[in-house]
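Shown here is one chain on its own, the form predicted on its own, set out as structure tokens.
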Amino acid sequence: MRITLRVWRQLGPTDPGRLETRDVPDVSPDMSFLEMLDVVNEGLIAAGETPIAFDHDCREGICGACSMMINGVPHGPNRATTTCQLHMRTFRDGDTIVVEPWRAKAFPVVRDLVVDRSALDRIISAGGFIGVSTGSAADANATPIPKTVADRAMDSAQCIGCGACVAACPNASAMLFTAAKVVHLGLLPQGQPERYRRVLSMVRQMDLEEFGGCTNFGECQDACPKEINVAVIGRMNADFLKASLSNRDEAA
């Protein structure tokens, strides 16, 4: 198959950037999207041109590094799929594919399709962990946890921190990401001692990073490659309200 690739090229954060059009012949339908970009880059290097910069790591839908907008949709048109899991058979011969970086104030462009997502790391550093001593590894069933609770915690823990929720949100909100990280620890016994301090700290850091506010559009859950539901935002808001009312000094 043959496609026309319109890809965002930007030398750095201060460069205005532009869409560059490339004709890409002989694309195998069995290629992943990233493999297609690899082939394009091989051609650019052979021609003495600068290859397209893009993030990737595991290429197994685990790490979340392969963050890019494909035809205006985070990770492309397939639901519950990261870019590295997207195959070219999803598209048709002759299609034009527009590839851009995440668009959010909190995700400044580094180069081409690469953005700085360290704002998400700083939210985690603010409280997305268990700091109390838990001792050595306990037996699997030593701490009884109802299956329904364990399942909800695991659903939230699936978040890979790709930032698709931010990219999809008209407000560039990080509420789904932050809520997933807050809730998966807040549901478990080990996360209870720091539960309310955690939600205050992480929400405060999210605001400092200049993400937009959540206004319940719902695009975040549709774009999430792990299909995390917006119900986690409601649970986080409940914890945040309780923490704010019971600990006014820390919430200030």
Contents of the next structure:
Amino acid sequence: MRITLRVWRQLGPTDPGRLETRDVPDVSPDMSFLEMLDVVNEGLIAAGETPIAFDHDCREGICGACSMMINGVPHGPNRATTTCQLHMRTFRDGDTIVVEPWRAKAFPVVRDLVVDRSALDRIISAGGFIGVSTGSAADANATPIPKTVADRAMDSAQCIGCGACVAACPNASAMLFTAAKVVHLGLLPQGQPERYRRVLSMVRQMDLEEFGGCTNFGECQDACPKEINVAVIGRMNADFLKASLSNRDEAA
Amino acid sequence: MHWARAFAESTIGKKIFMAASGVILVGFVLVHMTGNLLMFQGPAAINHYSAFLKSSAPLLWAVRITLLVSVAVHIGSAWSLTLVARAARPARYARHHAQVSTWGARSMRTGGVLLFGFIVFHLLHLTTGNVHPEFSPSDVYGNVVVGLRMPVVAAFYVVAMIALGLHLAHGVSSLFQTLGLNHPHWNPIRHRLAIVLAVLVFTGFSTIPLAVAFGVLR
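Since the one above is the form predicted on its own, can you give the form predicted together with the partner chain too?
What follows is the entire complex, opening with the chain shown before.
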């Protein structure tokens, strides 16, 4: 396969950046998108040029590192697929593929396709945890949890924090990410002690990071490689409303 | 009261204000539309209804103030959230393909601005009569027929109702999600309710300018 790559090149956070056009003549349809970029980079290194910087780690669709906008869609055209699991056979011989970094104020570009997604980590730090007793681990079956609840919590827990929801959202909102975390812990008995404090502090942090608000377009759900449903946002809204009206501050 | 302030300043809080004020405004729109259809019962019916609405000044003003506050809250939250959203994406994509966005969702902001312009014009046109050629406070029927006789004005009314239909098609289903009411049993119903209300409200309101334009009401 031969493709034309139009890829975002940006030296650093202050560089304005530009789309660079590259002819890639030797693409195997069995390559993953990242392997195609590896081949391009080997060519660049051999020619003494700077390789294209991109994030990647596990390359098996579970870490959320490989985040890029491919032809205007986060992680490319396939449903429930991360960039590393996207194969070049998805495209046609002669295609032009535009590759850009996530675009959000909260995700500043570090270099080329690499953005700084620490904002998501700070949302987790604000409340995406539970308190546990120290000592030996409790018996996993000690607390009964209805299967439907466990399944819904697991569906939310699938979030890999890639940021595709933010990238796809017309408002660059992180509501799907934050809601997935809030709902995953808030559904389970182990998450109840911090439930209402959690939603207040995670939403506060989300707003502080200057993500946009939710306008229920549903683009995030469609872009999510883990198919997290916008129902989690509805549940977070309900928890946030209840927490705002009734949460008590701790006594000083 | 810092909890209330934190709520009002959060993006979710602003959305909840927008949804709650939206519920009031949807209620008004439905009552207004039903009342308007009395036009087809003749001058006596609509003029009598108008006189009835104005019979108690305190009640009339209570309703008017509630509506004005709702509009202010609705626009204020939308304005603020739009600024936040604009700031959240300073650099645009060279290529961006929306996958599932509906016309309703896309037109919320521009349609909302158009509706605000329409509301101002409509109040000056048929409530206060400032921009009406022959306004008479007691003859609603005559005001409507004369006021909508100009094709440009009638067309503006119909275009504004298209914007209102689109606004409701997204807004009515969206408000349930914002207020935290998302459940697989009810989701298909709330989506259908939004479409039914959008079509109903568009049809109900548009029949009047169209009926005047085509000489059914004269």
